[in-house]
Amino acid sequence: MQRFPVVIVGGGIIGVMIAYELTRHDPNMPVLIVDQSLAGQGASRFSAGVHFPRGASDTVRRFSQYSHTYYRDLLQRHPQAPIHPLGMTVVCKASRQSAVEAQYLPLADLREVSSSLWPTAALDLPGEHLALTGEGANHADVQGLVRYLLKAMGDRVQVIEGARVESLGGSGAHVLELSTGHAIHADKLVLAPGPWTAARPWQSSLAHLGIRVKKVVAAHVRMPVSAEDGLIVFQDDDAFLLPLQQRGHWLFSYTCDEWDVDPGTVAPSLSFTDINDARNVLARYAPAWAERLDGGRVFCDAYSPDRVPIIAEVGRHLVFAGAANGSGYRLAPALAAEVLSLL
């Protein structure tokens, strides 16, 4: 049986995050990551992977300020690290301007523009709108850079990646029993499955924690994409535009409403439902865009009572990290110092 001092449940960005910050924190301790697919495969694969300067309380500003330094610092230190710099404009009604502006943090430094200066011309302000132009927005190939991450740990850290873990136990350390017939000894374990957060070998240790599983949907938005394009966010409908220079096209995230799902069940497709929501949402700013939606990425991420990211204590020497609403690569380095404060 293998032993490791550290053993992470989840190769996605978060877990991956965790390793990372281990393996700066204490090069010589071993670490196992332990992904039922390949790292980087779940809700990272499909993430937006966009990162703003904004939370809707003092403790999601505090870890966005937080991971805004770290993956400047990080684009410093690695600038082959597939993390790009956006320019951002916010769009919201104008009577909700200082509620608006309350929520992002002051680097974002947010200052309203007249439309005919949006670096997109072609989207219209609806009636009572403003757009608020800021700074302070990055776009990262999520499972680029997991596989960036890892590379750059090279041997500090162990990955076994297709092995689901089927059963925990052991008393005064954990035995995680593999798919694949290995047994892992681990002193201390973090778990950061993204959404399966209900899998049966956890599932009794998290119950109290009241996550809930959310279908996510963004579209695909046939317009083409200039190098000047930046990041337009909808606030009023918890929505964005983003280019995707390397694809050519647009992605528009939404809101989409289907709780309590499972992961392993949903369908990797749009719906009729799903593309009509996305529709209905983006015609309000941009009607002849919102016709040119002809697909898009559908998956899965763990949503937390409050909306705040969930770190917590679960068990001896078991740490949950994750639950982070959609907000998996933004928070990540936060998440990732709060796992390392408890370990």
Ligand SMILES: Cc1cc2nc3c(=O)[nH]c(=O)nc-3n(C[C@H](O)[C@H](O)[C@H](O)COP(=O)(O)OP(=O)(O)OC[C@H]3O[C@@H](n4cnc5c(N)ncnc54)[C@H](O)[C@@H]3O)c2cc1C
Given for the second form:
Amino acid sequence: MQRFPVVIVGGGIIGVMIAYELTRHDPNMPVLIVDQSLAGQGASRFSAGVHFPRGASDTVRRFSQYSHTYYRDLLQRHPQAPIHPLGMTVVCKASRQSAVEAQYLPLADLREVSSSLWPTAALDLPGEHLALTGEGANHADVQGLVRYLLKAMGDRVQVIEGARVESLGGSGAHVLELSTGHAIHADKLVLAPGPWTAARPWQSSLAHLGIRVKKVVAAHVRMPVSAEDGLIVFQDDDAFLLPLQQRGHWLFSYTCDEWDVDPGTVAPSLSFTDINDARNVLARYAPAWAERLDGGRVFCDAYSPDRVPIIAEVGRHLVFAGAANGSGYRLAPALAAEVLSLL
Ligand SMILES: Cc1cc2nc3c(=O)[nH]c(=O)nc-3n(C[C@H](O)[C@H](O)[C@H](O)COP(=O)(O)OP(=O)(O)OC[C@H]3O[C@@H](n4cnc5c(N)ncnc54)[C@H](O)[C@@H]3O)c2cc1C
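Could I have the structure of this protein in the form predicted in complex with this ligand, to go alongside the form predicted alone above?
To see the whole picture, the full complex is given below, headed by that same chain.
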């Protein structure tokens, strides 16, 4: 049986970021990632990949600040990493301006802009709204970033893909039984299973955390994209419009309220209701754009009860990291740092 000091279950952005930080911290420590599919093919594959410098609570703002600095430094060391700084406009009701500004980090440097400078998609804003321009957003190809980090780690990390963890056992150390028939011995085990939090091997260890899984939808908007276009955040609806430069169209992310879905069976296509809900939200800000929605992307993500991501010791040498509430890309570096402090 192969034995590793640290095994990470889940090769999504959170699991891979943890491995990346572990191997940076100690290049000689062998780390193994096990994924039931290909690394990066879970929630990370569907991610819109937006980072905005904000948080609804002090902890999330602290995580957001950490991740912001981390991604900036990563890009300096690795200019080829698929992360792209992005201009940002935040739209909100004028009466909520100070509450909204309080959610953003000082580095965002939000400033009100006159309507003559509003981005095209915000030209039809209802009268009581205003637009703030700010710094510090970025956009990543999250699946590409997973592959990039794996390659950057080289042989400091071993990855077993297409092997589901079927059971956890052992005393003193963890023994993982894989669907391939192999067994792995782990001195320390990190669970980063994305929305698969209710899977049998760790269901009872995680039950007390109160994690729920929500469907996440983002619709495609058939409007042309130019090099100057940036992110437009509709703060009061927790929605945003993202220019997808590589694909030549926009993505509209809105809040879908469908809970307790199963990542194994969530429908891969948008329903009539999904498109209708997206259209209704976008029509409040940009009615002409709302008529240009066609398909999009659907998956799900794990959510914590207080909307703060969870990093917790859930057993002896057993750490859970996830439930990032639809923000797993933007908060992954902060989660990885917290995991390292626990291991
Ligand atoms: C449509 C959409 C848009 C989004 N937009 C954004 C955004 O703009 N910004 C942002 O920050 N976040 C966004 N998110 C959320 C973000 O994508 C997730 O929070 C993040 O990808 C979670 O990463 P993860 O590593 O926890 O999970 P995952 O990427 O799902 O990785 C978990 C891995 O665990 C593996 N696994 C599970 N069970 C087992 C098992 N038994 N054995 C072995 N392996 C197993 C899975 O195969 C999977 O690869 C979005 C999500 C969606 C769906």
